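Here's a solo chain for you in structure tokens, the form predicted alone.
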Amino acid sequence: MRSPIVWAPARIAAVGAHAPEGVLTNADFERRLDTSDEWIVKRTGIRRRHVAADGQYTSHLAIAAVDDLLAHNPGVHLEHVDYLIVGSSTPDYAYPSVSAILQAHYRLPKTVGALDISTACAGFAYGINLAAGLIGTRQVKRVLVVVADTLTRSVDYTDRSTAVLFGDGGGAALIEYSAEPAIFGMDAGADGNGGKFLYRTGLRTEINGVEDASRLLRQEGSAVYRWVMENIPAAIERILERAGMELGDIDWFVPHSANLRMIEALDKRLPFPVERTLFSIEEYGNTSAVSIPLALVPAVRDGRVKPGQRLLLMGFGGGLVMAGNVVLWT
């Protein structure tokens, strides 16, 4: 028996993205570590990653992404926003939240909801799902979903296996009520038993018997790769079933840009054409939740993504967590 089709009376009305000006190239890492441009590109597909400047934090990148959305969508006005959802693994503070910082920066009414979510690389898809739920239950009409991370502040630059992977950036999407549903198949999940494969300690410094007081990002890449290959194809099947669609109905696949080789393997496993897959890994590295908007926004602005096309968004990563949906581009 098929699952009932899951949809929301909502659409993505506008998107924006931002990457800081500072850049770390593979050549920069050749001078720091026992590595090479050839080794990095062959194993990850990464050539550059953008890095926040001194004194620049996650909230600054979030604001820059929202400003980019506003600059490219002159008809959008934030005074119409009812709710803010921000996804980040590297907030400026434990509290106030990044969403509260944005509320204050844009002088939004105190009645605007402000929520931070900690869903790592799945944050953009999770945020869209939550926004669609809020709109679908008529609690609000417009939700601003923002993701931002300064991952380079949490990287161990003596660890060759992780130092070359991560970059900084921000992304934003305005989700609004639509009489014609345009967000489908919302699905999410978690596997806390896999948290030991990709984590960063905080107030608690022990995880699965390992003591790590560094509060730096730790990843067991091969284990994460296996988890993705074992779990994400099934998650995509669930999303498509809940959307009442098949893989052949999808025009663009937009997965989390963790590693180009992982994306290629995932495309082969599904199967889905790599030439219809959007990713941001080469220029920006792994930017966690920001990797999807950094891939999506350029494709929207250069005309590759067209109205009427269906996009499959799939986020996955630290925790371990996953979330996805199908978006009808309008």
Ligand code: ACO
The other form holds:
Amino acid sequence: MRSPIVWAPARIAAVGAHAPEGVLTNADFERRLDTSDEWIVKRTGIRRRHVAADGQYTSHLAIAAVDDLLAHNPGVHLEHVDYLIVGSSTPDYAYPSVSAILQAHYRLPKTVGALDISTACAGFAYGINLAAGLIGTRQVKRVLVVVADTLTRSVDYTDRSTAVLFGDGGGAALIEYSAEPAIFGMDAGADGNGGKFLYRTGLRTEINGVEDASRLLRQEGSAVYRWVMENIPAAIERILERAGMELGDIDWFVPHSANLRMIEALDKRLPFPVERTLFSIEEYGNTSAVSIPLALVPAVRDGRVKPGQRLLLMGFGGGLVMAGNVVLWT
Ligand code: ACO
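Mind sharing the form predicted in complex with the named molecule? What's above is the form predicted alone.
Below: every chain and molecule of the assembly, starting with the one above.
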């Protein structure tokens, strides 16, 4: 391994995740739309997705994910957290932010930084990169990065090309100072020209000359697919270059779970073994910012991910945006 160019004196100290109890199966969609279990599984790999209940919003899933992190890591106490970063494209409100809701829920001091980031499916990797930067510049010692999304609230259930894809959930990671660097190669980017392929309108209802006042998620799936295949392998090369590593140094690849067929195509392109790739798409669908923790947390808990191993995290999605890094598991 070469010396890393980009690294931070920080590590992931604890992780948690949560998916709501309600489940929608492919058979449920067969009853509602002109679709089939066979089409969905063959084109996407998705079998089920978990759906927030009535009255359950993004902040509730965020809190459930943090509670899961605390329950599995008895040594972690939130009073030691200096900063909250929440990644979500489906926050409860425009403001207050989800991070401010968390600050109030956990009765954290008013001196805790609270930042929501709008980075769609890249939210987990973007959040870790920002946390590593805050810690690296000695502003803070511990950052709680939380991701939560309720995309099923923004989906058009009459559109079979998007309705079957998305699910809800929450994830959390405590990033803390570590004299031994454990986050490397942080990289981020965006391509706003591609926003028209995956968007949800808000106060402004016109996009690229198209009027869409529905405020529902719209996606041109094949254009996004092509964009991912054109841009993500190059982003991974940049991350590895900045981390001073080769693909052969990576033990686990954890890409955003948007589509199993696309993950397999990325693995083939890199190339990287599918058996060393973690994904959450089959059970949870595309959970946006949450798909990486929903893949990572079970693998940490069942012992597949071990201390000393290197994980390549790669998020990408609506906007279009991308972010990634290499994490040394400690
Ligand atoms: N059931 C049956 N048929 C369907 C369905 C469905 N659920 N959905 C679409 N079809 C049909 C289409 O109508 C089309 O029919 P036609 O040929 O008669 O016109 C045909 O299937 C092919 O449609 P495509 O959109 O070309 O299908 P594709 O194979 O590209 O799969 C998909 C679509 C799954 C969306 C895929 O393009 C994809 O996963 N793209 C990437 C998505 C992604 O990465 N998003 C980024 C992250 S998400 C975020 O940030 C929120």
